[in-house]
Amino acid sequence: MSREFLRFNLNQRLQHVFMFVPFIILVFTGFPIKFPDSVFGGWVFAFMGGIENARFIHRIAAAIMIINFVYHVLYVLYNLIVKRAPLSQMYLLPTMKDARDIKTNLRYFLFLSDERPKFHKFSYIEKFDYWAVFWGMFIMAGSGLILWFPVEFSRLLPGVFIQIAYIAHSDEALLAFLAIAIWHFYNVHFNPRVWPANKVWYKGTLTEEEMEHEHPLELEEIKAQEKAEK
């Protein structure tokens, strides 16, 4: 039986769940509001009992996502300040190795080389996914709160900010949906190597074969540490 390695603990997996479930709800309730005359919008509004119910569910999902995001930021700060885990050892910061990995991968995809890049805990693809959430959350949450409380914000900001918030919220939502549907879902779930789905999001573990293929440098480090401890 293949050995399994813990990749995401329960805390991390729950953070992921409380991010993607509200996101799916936001997509299904938000786009019908953006395109109220569409057939899809009519189906959603009929299922939810009208546009007001859809807006209410949209806002509840948004609140859950924002709370989860704030919790994640506090979780990272706790690891940095209390546990004194260097940010570099979280393997989420972009490095020059990522640039070299992109070059190596492009050569591999274009059949110019048989060499695939060797990734550590997170590849440049996963780092892009992670930091895109930060960028998107500030835009989506900020503009969403302005649209949620337009009267209150209009007392503090010029009225044009309400219009800017609507455009930013709408366009960023479309960008986020396309990024998840095309980039993230292919790399994580639709890739032929893991089709029909990658189970790590709920299992939290990868087999030794999966580690060897996806994160060989991390696997080498784990085995070296185990050997040193014997």
Second form
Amino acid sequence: MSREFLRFNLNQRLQHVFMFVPFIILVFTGFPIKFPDSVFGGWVFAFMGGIENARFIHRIAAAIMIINFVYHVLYVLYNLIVKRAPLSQMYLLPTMKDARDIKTNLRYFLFLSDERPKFHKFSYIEKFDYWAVFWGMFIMAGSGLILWFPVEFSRLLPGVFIQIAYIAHSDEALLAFLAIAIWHFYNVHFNPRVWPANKVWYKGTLTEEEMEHEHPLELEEIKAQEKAEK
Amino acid sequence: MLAMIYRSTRLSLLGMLLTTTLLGQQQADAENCYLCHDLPMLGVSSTDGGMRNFEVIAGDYEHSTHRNVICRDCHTDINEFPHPEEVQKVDCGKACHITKPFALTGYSHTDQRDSHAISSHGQNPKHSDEQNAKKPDCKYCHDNSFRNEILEDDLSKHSDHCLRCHEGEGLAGVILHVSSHSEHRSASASIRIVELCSSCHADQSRMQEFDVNLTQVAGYENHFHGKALKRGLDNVANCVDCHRNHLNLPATDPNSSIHANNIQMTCSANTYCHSNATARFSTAAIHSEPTPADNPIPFFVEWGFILLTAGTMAFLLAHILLDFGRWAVDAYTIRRKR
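Okay, that is the form predicted on its own; can I get the form predicted together with its partner chain now?
The next block holds the full complex; its first chain is the one shown before.
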């Protein structure tokens, strides 16, 4: 039995679950409206008992996702301010090393070198996923709330914002869906080095071999720390 | 939810009323026109060289809106038997023998005809005779189909639609409405109205001739109301809810329901619509495709998102393909080496 390294604690894993379950529901209840002629969308709405039910479910799922996002921001702030975690341990912040990693990886992809980039806790791929969702939350929740309460928002904003929200909600939804269905699913499922699935989202831990492979710099740091403590 | 139960109870009441009144209807053919018009495929060659079928299928007529109106109430120039081959076209503005409930005056469609006459659909001296002839008259939209049979499913859909306007009038209003038959009996479902208007307005060459906005129908279908309607939400604004049923006027006309001064009232006119609509809410263009000239901000937001999506996905896909390519080549060469 090889050693297990904690990557995501239960709290963080649940945040992921409370993000992707509403996400899937939002896609199923939203896309039949984005594509009102699609036959598949008709089946989905028929299964849900009509567009009015689908709209209701969409808003419930949206509320859960927004609450989860607010919780996540508070969780990060709590760790920063109350628990005084140093900024250097905010491993998701983009650094210059990410640019170098992209360059190294592209050279590797193009057979210009056999060297693969060595990642710390989060690769630039994972950082992209995180910040894409972060940006997407503001666009989707902001525009979604305007569409949910158009008359109320029109007391604060000019009418053109309703149109902008309509465009932004519809277009960003497609981008988010494509990014998840293609990019995220490739990186955590269909990538032959990962296939059939990266189980860390529910296990929370990685084995030593996985650590060596995917997060060698983090493993080095952990081992160095342990050595220093001995 | 309570409102839904209340509604469906009223619906079944309405259904019962409709069926009982049908049983007690008066004889429409008091003057025995069916003597001839009952003959199957009663044909007359028309002046344009075709054959026209003048058979009136009694069972169908008796299910139509005008079943209580005797033939000569509309075909007023027929005064002898047998009547001449050429008879005048029906004028919907004529009063007929149906009396308005409580007012006891003869019922006619003059209000509707007069509104239509001054609307965009009315005869306009600025247009050529040919163009004027292309405009829809009463009968274009009100096709007065004799095959207007009452089907249980349709009835529930249609009465749902009626209740949108008559909700405020309570059951008494609905009874009056059903018993009188003097107003429209079967208001069409929203989707039928959109189909009807689209039969001309989706025709680009036809609209170009009258210098009418070409993106109306597509714009409607791509926005809130049209999409919801396609997915089966009937109580959504259809064409006539905002543009009126007879007094259709362009937005530039101060009397128009969609003129800048009136649009807020139009959005908020009905309780089932945006009853608390603000002035700014009502300025949101609801079914024009944005262009850089008339609506630049949404236009550039749209293009910004298209570029963002295309750019991001191009980068991500390239990354995936390169990654997979490297893995595949490595896997193949390692196997070969073994």
